[in-house]
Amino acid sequence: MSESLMAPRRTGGRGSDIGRPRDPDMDQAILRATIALLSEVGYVRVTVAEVARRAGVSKPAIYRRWSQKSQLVVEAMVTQMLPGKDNDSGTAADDLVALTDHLIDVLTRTPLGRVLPGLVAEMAADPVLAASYRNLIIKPNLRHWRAAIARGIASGELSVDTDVDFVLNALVGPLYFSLLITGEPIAAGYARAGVNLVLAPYKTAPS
């Protein structure tokens, strides 16, 4: 992961940028310490004091950047959710399978899956946090899903009346339902089976 990707813009943070210019190395140290602590103890037990200790900075240095722990955690999560470039494999179905598999990996093999239930509870009471999560994590990733469907429509693989929002919600929704509600593991092969099922009404007949 390149160093330039470790300090995304704080669209939802409420710390102050007034005063001395921010040190990007310090930003990165704080974000790395946050991810490490999240991996070990989960969202509820993360404290700004412990993040500061691990990053080798003061608590005021963190609060100048993020006024709440929840804001810091969301930005740290961005470093785990970088969507990368569009994967144009030649078919929308294969692209969506790859994106779905990637999301499954993120939700099951990174700290995000372990802290998301706590974050969701916080977002219900904090609209600024909710907006930050959507703007920094959800929207950048959805652009790649929408682009894959758009390529499928443009190539004739999918019909022009494909309901993009339905396709996205039907693929992603069950993953979050498993993580947040049932706690059941995601079935092996879900990505391919889910994509085949959801795209079936919109697939065009072979020419």
Contents of the next structure:
Number of protein chains: 2
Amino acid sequence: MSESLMAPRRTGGRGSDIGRPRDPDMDQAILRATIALLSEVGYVRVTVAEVARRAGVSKPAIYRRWSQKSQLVVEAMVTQMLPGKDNDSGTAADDLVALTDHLIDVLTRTPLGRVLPGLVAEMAADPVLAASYRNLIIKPNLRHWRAAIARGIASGELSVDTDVDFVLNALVGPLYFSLLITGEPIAAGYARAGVNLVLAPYKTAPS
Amino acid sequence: MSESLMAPRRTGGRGSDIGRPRDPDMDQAILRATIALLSEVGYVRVTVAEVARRAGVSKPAIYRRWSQKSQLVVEAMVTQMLPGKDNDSGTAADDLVALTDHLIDVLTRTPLGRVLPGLVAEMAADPVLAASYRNLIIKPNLRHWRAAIARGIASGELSVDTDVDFVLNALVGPLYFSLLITGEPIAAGYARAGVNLVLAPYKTAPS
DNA sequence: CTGTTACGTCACTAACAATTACGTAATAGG
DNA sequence: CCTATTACGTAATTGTTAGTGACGTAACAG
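Alongside the form predicted alone that was just displayed, please also present the structure of the form predicted together with another copy of the chain.
What follows is the entire complex, opening with the chain shown before.
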């Protein structure tokens, strides 16, 4: 994977050592203004001019750092949103319930939920952006889910035949389907019920 | 639900009976041009001006029929894409496999797959459009899934406790998740494997 | 015929992303 | 200190596109 897929942010001119250095405070001000605006109006209605105004910064100053609005948004999300923690509660089932509940919370009660639809559209039109988002946000988060399932297999709680991808997708997919397509609210208790059903074929007999 | 949520298309002026009637051939030409353009360039890059050019029609003629580009696209998709047929193959499991395979085909090999990301963004910003798409496309299609599961319960193939929404979401959700978020290809044999696993908790003992 | 609407052409507004020119300020290295 | 180099703000500009509006002409209903 080429580095450009991971580093949408523009580097300094020819060499970043010579000339006047960029003001790091501006970076933070821009990213914070981006997140704030995102959570208020959603991706589509975020304009670079408004981000600049709120950050107390000029528009060219933003374009010096990020070549596109979409890449600014991705970096803002990466730096401002903490990945789910990898709680090890003792059983894979409980870990997955916790992860599912956390994801529901993120999708329904944080800016991400409002940002995602617009971002999905941009991703489809911009492979570089898509790679950034997937590598920096999606994959790191799914890693926790895989780890929980792996621990369950190792401890004997789950069968060694457990289809990790199936379990993961069956739990996560419906949440995105609901957010992006149907608009239906997530049923209360979805996490516990879903985990029980998805793991049912893989639960080993209690020893 | 108000009728306006179902009928994005503009009616004729005050009464549709007086004055020069709209040319029905133009309707078809516009819808066909929209679908063709959609499948070539995707939602974002569809411009009303280009649709008009291809349909051999003026831009105002389009806006006389649809108030927004997004509504034109929805109607184009509704009229040009056949809903999945409701095959009754004898078992709920086989029906669900067929429906799943069909949905995979639609999402990966028809214009819908290229259109959906842009449409998701529009839906998030436009409740009327969202209602149209859900009522005209999503819900009618999911009805076939529900029917198949209901038949399985009626025949005794599935437990009466079967969680219909869970089964449906666990099969459908991952497909959209893959298309819109991860970009990962659907595993070959997903339909059969997924149905087996999702139905496992509900399969009644063979009588 | 008359009223009403559709149609095309053309011009137009408004919004916004993205770029550029220019003058000024800040920094590193010599 | 001096020079090259880059950052910064202001401001103007380009280009694209959605969506409107005016006008003259064509087609339909009664």
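Here the rigid core means the biggest group of C-alpha atoms that line up within 1.5 Å when the two forms are laid on top of each other. Numbering follows the first chain given and starts at 1. None of the values given here were measured: they were computed from a predicted structure.
- Core-superposed comparison between these two forms: the Cα of residue 28 travels 2 Å or more.
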